[in-house]
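Single chain ahead, written as structure tokens, the form predicted on its own.
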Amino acid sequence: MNKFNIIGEALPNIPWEEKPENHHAPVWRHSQNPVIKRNPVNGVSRIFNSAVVPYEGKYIGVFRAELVNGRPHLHLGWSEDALKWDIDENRIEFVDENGDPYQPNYAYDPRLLKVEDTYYIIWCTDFYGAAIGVAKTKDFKEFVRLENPFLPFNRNGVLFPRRINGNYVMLSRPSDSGHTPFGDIFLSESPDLTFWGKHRHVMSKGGDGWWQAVKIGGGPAPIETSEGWLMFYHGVTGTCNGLVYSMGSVILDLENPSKVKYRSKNFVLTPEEWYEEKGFVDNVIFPCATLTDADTGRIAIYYGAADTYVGVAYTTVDEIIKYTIENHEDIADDNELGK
């Protein structure tokens, strides 16, 4: 019997592999990684940092597609098992709320989730600099792009899968116009996805470990559990050979998610396999999506690998929460409201 529970729906066809024998880490890789390789579809050189959701008994995804001219856009994909994907050669075409074209100049690192009866895509867009874009759809045929929620410069927009105290809640990582050499995670609220406020500091970079010393950023949409909001995030360290992106785990308070309850001092996944260590950008693990099964507690994590491939990893709600609690580290004022 699980000590901790996922608060959500059953997903009996979730992709899954049991933990390998003698594997001691709380997260383990899919044995056939990467699940999306180079040149996956005509006109697209690389797909990575992408998001998936269950849809009508199957799976649908929004993928960061680097075109053969080097510019990123968002493409749809479909799958029976969430491992083998058919990717659309054409990018998603967005319209504004009046039905007029509202296409970003570029789009990358999408998150995808369902809130109530609507699916939302959050990505990094061009709003006179890197900023957060938001769009909604109910049928994956029409995509209505909303007003930009924040000013530039900002990245890693992550929407919570339900309203909290009546408001939509989004995490973000304010940045600068380049590859930010700093960065903490903040939270903002909105009654209508148009007007945003009640900004709170959530998490600081740093701690005793060096794996998240340079910056951090939100990953997949937080998972509601009996212990709090479970979230995977990326942490970045600097080395003599460049930046290294790893994945960590944190549990936020259910009703005040700007408060950190538990945060692992260790990474739970770091570049070790060839498809994570070598690619367009070496040494990157960048989580963007999870699938969860409330009945079994199983979690499948989708991550970009070396800015070139899509990888999948697995854990259970019991294992990852137990590990996060047992390896908790207080960093700065993470456990405060952040007001």
The other form holds:
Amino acid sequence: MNKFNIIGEALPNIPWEEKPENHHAPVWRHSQNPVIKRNPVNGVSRIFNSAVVPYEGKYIGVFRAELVNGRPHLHLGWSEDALKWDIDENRIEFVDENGDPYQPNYAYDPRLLKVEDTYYIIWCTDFYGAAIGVAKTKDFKEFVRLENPFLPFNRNGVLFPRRINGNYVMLSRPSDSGHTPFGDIFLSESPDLTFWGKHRHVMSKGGDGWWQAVKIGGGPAPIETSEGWLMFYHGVTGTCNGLVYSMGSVILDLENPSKVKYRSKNFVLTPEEWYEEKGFVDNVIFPCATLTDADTGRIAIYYGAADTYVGVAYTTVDEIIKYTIENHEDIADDNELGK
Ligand code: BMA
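May I ask for the structure of the form predicted together with beta-D-mannopyranose (BMA) now, the form predicted on its own having been displayed?
Every component of the complex follows; first up is the chain already shown.
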């Protein structure tokens, strides 16, 4: 019997492997990682930090594709099993709400999710500097870009999978124009995905451990559970060889998601394997998506590894919530409304 439940749909065929024996951590890796390797398709040298969803009995994804000229754009991909991906050589073409071309100069770190009957892509775009782009699609053929929700500089836009108290809710991480040396997670609300307000502070970097000392940023779309919104996020520490990105877990209040209920003081995944330690940027784990099965509580996490590969890791709703509660640390005023 599960103590905690995912509030969502059953998805029995998501990728899954049982936890290896003698593995103590609450998250474990897919044994055949990385699932997307270098030069995955003509013209694309690396794919990482990407997002996937179930679609029409199969899977579809929006991938951060670093082209052979070094610029990132968003490409679609399709899969039967969510592990072997067929990536489009061409980038997604966006139009604005009048149907005119509205192409980003660059696009990276996409999140992808369904709210009601529409799929949304949220990514880091160029809006006179790094900022958050949003587009919607119903059929993965036409992609309509909405107005940019926030002013620059901002990254790690993450939309919640349903409205809360009548409004859409988006997490973001206000930042600077470079490799931001600071950053907390905030949220904003909107009745229509155009006008955003009611901004709240959600959670701070820092705490007793050092792995999230420099900055943090939202990860995959939060998962609704019986205990609150379960979210994986990235936490960054500084070393004499640069930044190191690990993954943490947090549970936010269901009705007031700017309040942290529980937050793990320890990382739940940190660079340890060759594909996480060595690549275009060493020592990066950057989660952007999950697939979940409400019936079994299984969670498959998709993360970018070393800005070069896509990895998959597993946990269950019971295991990760239990770990997050047992290892909870109050950081700053995380548990307040953050007004
Ligand atoms: C961040 C983003 C991510 C990247 C990470 C590590 O600022 O640009 O796309 O994975 O740095 O390089």
